[in-house]
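One chain follows as structure tokens, the form predicted on its own.
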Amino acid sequence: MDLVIRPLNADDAEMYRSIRLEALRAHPEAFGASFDAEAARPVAFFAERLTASAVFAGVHNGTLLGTAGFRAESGPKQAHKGLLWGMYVRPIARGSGLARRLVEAVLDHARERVELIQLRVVADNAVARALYASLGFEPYGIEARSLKIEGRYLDEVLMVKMPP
């Protein structure tokens, strides 16, 4: 598959909104945001997100197949940290290496901007945890009952990647 990894911009807001809502609908357990809340947001909300954060996409023949976001923390005491967020790969592209390439794009982008990158992943998501571990992320804690979906609680593993 001929995949191009590129940053998204405000002009990509409708495309981004579509894949983001798909991710929230298909895997509500994997995200802190909810489908209903984000589906009610206008396209301008997603355009703003694309300007406030760096969001990388895997694109094949003009179709968005996956995304991963990066946001640096703000304030003098936290500006050394960044967050990998919003990781999603459409089913058709799973197993293609796209997820790894998206995380690597985030890491490359973050390298000159922050000293460490954090992420949160649902404890039951062994595939994602293995991917992150293979890229140098290490667990540093668990947030018990981090998410609540339809009366069910999910724990999240907190992971960090320090500079080499």
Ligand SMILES: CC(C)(COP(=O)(O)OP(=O)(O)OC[C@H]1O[C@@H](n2cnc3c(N)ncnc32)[C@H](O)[C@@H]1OP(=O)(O)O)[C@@H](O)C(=O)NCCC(=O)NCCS
Second form
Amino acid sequence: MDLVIRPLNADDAEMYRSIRLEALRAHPEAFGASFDAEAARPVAFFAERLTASAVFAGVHNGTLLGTAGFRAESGPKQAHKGLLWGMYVRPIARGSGLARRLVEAVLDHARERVELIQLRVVADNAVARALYASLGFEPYGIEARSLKIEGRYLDEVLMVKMPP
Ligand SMILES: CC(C)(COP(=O)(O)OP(=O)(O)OC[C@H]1O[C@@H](n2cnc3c(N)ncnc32)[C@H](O)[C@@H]1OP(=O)(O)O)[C@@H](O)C(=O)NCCC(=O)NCCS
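Can you switch from the form predicted on its own and show the form predicted in complex with this ligand instead?
In what comes next, the whole complex appears, and the chain from above leads the way.
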């Protein structure tokens, strides 16, 4: 498959909004953000996010097939830390190694900017946990009852890769 990994910019906001809302709607248990809250936001909100964060995408024939985001923490005491967030691959592209390539793109980007990179993943998301572990992320804690979705609590595993 002729697939390119590239960072998105504000001009990609419309199609980024579409894949982001698809991810939040299909997998409410995998993300801290909620579909309803982000669906209410204008395209400008997503354009601003693509400026504030580095979001990498797998692009095939002009279509986004997956994304992974990176953000460095702000503040003099936290700026050495980065966050991997917004990991999503459309069902049609799963199992093809795209998620791995996206995380590798984030790690390449992070290496020059931060000393460590953190993420959080819902404890029962075995596929994502296996992916992160195979790329060198290690668990450093569990946030019990981190998310509450329609009365159901989900624990999150906190993972770190140091250096990225
Ligand atoms: C998690 C997700 C991003 C994986 O995407 P993907 O493109 O299918 O992953 P890849 O093909 O790059 O696979 C990478 C690794 O993931 C794991 N993996 C992928 N599919 C798997 C499966 N069906 N069963 C077990 N492990 C699997 C393996 O460790 C694999 O490593 P390998 O290449 O050595 O086999 C994708 O399933 C997804 O978007 N899920 C819904 C949203 C989500 O859970 N996001 C994560 C939030 S923290």
